[in-house]
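Quick heads-up: it's one chain on its own, the form predicted alone, in structure tokens.
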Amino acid sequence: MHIEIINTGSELLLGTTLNTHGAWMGSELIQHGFRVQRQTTVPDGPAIMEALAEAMTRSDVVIVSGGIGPTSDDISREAAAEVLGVDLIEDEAAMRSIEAFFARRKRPMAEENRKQALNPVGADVLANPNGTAPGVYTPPRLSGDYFCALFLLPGPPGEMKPMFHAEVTPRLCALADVSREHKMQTLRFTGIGESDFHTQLDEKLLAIPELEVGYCARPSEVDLRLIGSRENIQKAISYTLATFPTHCFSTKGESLEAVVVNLLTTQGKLLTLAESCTGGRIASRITDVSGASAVFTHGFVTYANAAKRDLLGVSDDLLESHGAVSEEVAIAMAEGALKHSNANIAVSVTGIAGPTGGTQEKPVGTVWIGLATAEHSFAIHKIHAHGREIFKQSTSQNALDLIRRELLKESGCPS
């Protein structure tokens, strides 16, 4: 089944709004055995009609997000009716739903909202309990020679996603033969790069029949995407984990911070952080995970030397003799954070994000990551020289992986 997505909205092309709909829909569809073949983004206005007419010539299903609001530049309904060669009529049930939406909120309904009840003749209205814009579904028979199903969905995520689950997925499953098992699984790695897969694993994976393999690289992270039958995916996972037994932190697509929070929760341990060069990035990632409040106690952002001294107890002598970016100070920061909290494990970071501040002995990108528990403390040295944003992300990734490995070691699992 050839599925295309058309994302509408000038704000998506101007860069003021991040387009996440296509990625979300693609991820949802693959779980049901469907693949998105193409995605297009167009501005509001007449470009919608042109994109829709082109997509329907080559597609079995076209999904349009946005353009069904009450304003003059919302013309997805009009574009659909024009391409299908049918009239728009006001749907009585849709009109009652819109009126009820405003009545529940004790707000007057503007006359412009009436256009949201317009529907191509023969199309189904898709209920929208979360907003004023009902969706539209036109079955393949309505499109004549195109024989293409069409969905018009609202743009706001809080309206689009529930409608997608309730209305789009069931209709797609009814349209298509999805009896053939076709799954996707994502494995996530840190501490290795795409070239490691190419030299050590690609040949084995490519030898598995009817398996699609793909990679997505990020700072200090690589995702391995496997698409195929359950049996072939499992075979690929076995090869992969045998080749990189300690670098895979998730076989289910979870983020590294989610893995860390889960390990802390399972082991009943508490974490504290002392950050300098990352400015709270690690704490932010940890607290993005639901349940972090049960395992994360403190986050010290000690950017200045005085803060390292006053909040963590790092001595002036240590700072002067070794410098803030050093193994000794990283360990002292972690030990100080542990001392000033009731945590079981503390991690610290201190480094030079750049572009200034580096020396020959400590170039830009240098970072020390410290770890302390009641039993031991140590620090590891890394260099990331790719700009401040990538430096902070890579450093936070290395710090989280250090926590992961420590927790796995304490649980008796290989790290």
Contents of the next structure:
There are 2 protein chains.
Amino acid sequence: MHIEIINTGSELLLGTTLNTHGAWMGSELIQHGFRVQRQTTVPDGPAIMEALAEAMTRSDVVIVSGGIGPTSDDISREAAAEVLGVDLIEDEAAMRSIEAFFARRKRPMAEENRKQALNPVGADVLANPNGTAPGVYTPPRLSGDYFCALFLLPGPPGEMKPMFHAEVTPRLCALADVSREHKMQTLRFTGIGESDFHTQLDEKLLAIPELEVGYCARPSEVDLRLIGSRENIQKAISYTLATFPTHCFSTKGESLEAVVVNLLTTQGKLLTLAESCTGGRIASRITDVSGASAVFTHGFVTYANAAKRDLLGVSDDLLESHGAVSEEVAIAMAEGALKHSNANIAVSVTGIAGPTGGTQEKPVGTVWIGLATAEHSFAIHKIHAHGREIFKQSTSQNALDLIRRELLKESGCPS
Amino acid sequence: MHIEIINTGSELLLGTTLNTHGAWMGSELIQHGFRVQRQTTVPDGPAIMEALAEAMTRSDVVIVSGGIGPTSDDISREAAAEVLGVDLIEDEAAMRSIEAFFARRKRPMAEENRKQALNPVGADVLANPNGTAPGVYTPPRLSGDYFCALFLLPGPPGEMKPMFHAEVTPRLCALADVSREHKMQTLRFTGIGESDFHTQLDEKLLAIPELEVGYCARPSEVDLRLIGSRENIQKAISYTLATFPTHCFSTKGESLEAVVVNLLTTQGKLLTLAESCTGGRIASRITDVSGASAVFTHGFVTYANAAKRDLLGVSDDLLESHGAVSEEVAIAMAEGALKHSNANIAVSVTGIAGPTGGTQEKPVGTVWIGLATAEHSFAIHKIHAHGREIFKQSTSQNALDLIRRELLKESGCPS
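Shown: the form predicted alone; wanted: the form predicted together with a further copy of the same chain:
Complete assembly follows, chain above in first position.
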């Protein structure tokens, strides 16, 4: 099926808002074996008309988000009726549901909201339990010359996403007469770059028939995307894990912080963190995971030397003789964090985020990451010279991976 | 000028990567008074051809990102030549520059890289100091029937963005014969919602002629976007600040954390943070701002009761009698953080991020935010029941705004 998405909204073209709807719909559809062939963004207002007519000429299915609200710029319903060559009529059930929405909230309904109950003749009304704007679905038989199914969905994510799941996906699955046995699986890696895949793995993967292989690189993280039959994906995963046995932290697309929290939970261990240059980023990532409170109790953001001394007991002597960004101080920070908490594993970071503060010996981007347990302590050295945001993200990635490897080692797995 | 953007990349349609190029280009262009009329995303491969021909028919300028790399899927150059009806020829200077790129890195050049020096006859080669793929510019006179200027830019952001600034913007400004006196200014607010603008301000703003007013709402933050002449924007800002004198934290689009770090720096004050449910998010936002080290030295992530006791000196009695999520504990945390650091102002947060841990009396989303200085201490209460990510973002927003208002009060400004 040729599927196109049209997102409406002037803010998307002015760059003040990122278009996340397009990507979200693409990833939902691929889970069911459907691929988006084109995505178009148009401003609010009449531009939707031309874009819709063009897309319907090319497509089996067109999905529009936005433009079904109560204001004068919201004209997706009118555009659909015009392109389909049918009238708009007020849908009684939709009108009652909009009135009920306002009644439940004890708010008066503005006259403008009446237009949200207008529906192209012959179209289905899609219920919107989370807002006032009902969606619209016109099956292919209605679409005149086009033979194209059309969905109109609301713009706000809290309304669009539930409607997509409840109304769009089931209809697409029913429409699809092609066999949809293609699946997508995403493997995530850290500690290796995209070029490592090209030199060590690509040849084997490309020899698997009817398998689509894609990569996506982020700071200190690479996704390997596999699309194909279940069997071919399994074959590709076997090759991949044999080539990179320790760098793959998830075969299910999980975040590194989720993997770390899961390992800690399974092993019944407590983590503590002593962060200088990452300034709380690692703690924040750990606590983004639901259930983190069972494995993370104490964290230290020791941005200044005084804090490393006051909160972690790092000696002034050590700070002076080696400097705050050093192997010795990283180890002392991790050992201090372990001592000042009841954790089983402590990780520390100390580095130069930049843009200022670098020296010839220790340039901007230099970082030491320490680890301490009751048994041992050590530190590793990295350089990430790509600006403050990437520095913080890459360094937190290194630190989380260090924890993951330590936990796997203790559980007897390869790392 | 009618400007369209085409972004190529299968990963954008599969939803594994967010299209940030479209928004970035839109916001760059509006700074110079140019508006994007349409943005289209197509997969790698031949789909670019049809999309390019269509866009050039409608537009004065088309900007393409991606598809000029060395692999077989990269065919933007071929597509451009085909649509323009001209041949591709190897550009000698471009070839030398690609060879030099590999020589500097002491890496062999693959045969595939030769195709990156191919250029449509009559087009300009755009230098790429950050990668191997030179860009392409064809001025309108070359574009056959279309009379449309065309830019082909590389996909990687680190290559595209510098080339956009160096090569695209100056050419567009030279091309534009229309008066471009329209500017955009973004005001940022916290503590009020979009509906407050509609009920209290919209009427006044809509009475200003030729002014475009737009809103963008994020968790506990609203942007007001004004597009028009400098005079009309100034008039709108006066109305807005008169209506909402304390909720606007920036008239220049700065982040709330940047505003807070600037205020602390100007007043020569030190901040400390004691975070429970935000888990380091506030500290991480503060340290995202370059220069944060001068105003933030000690931070505490006290996720567990034991940490509130060990690191901040909150008494077990207080924790038992009032519970960790209470006004009393929030104040004790802030006072403890002040005592255990050398800061002038301390802010604490304690709440229930969810999805579990709520009770009838204290539902998921409940949060207390405490503030302590040498002179006084108090706490405020909020409820953010919209999931973990929005909870953390909204709560950190409230906490940063509490700091901002305290600093403005001390400096004698209204808050």
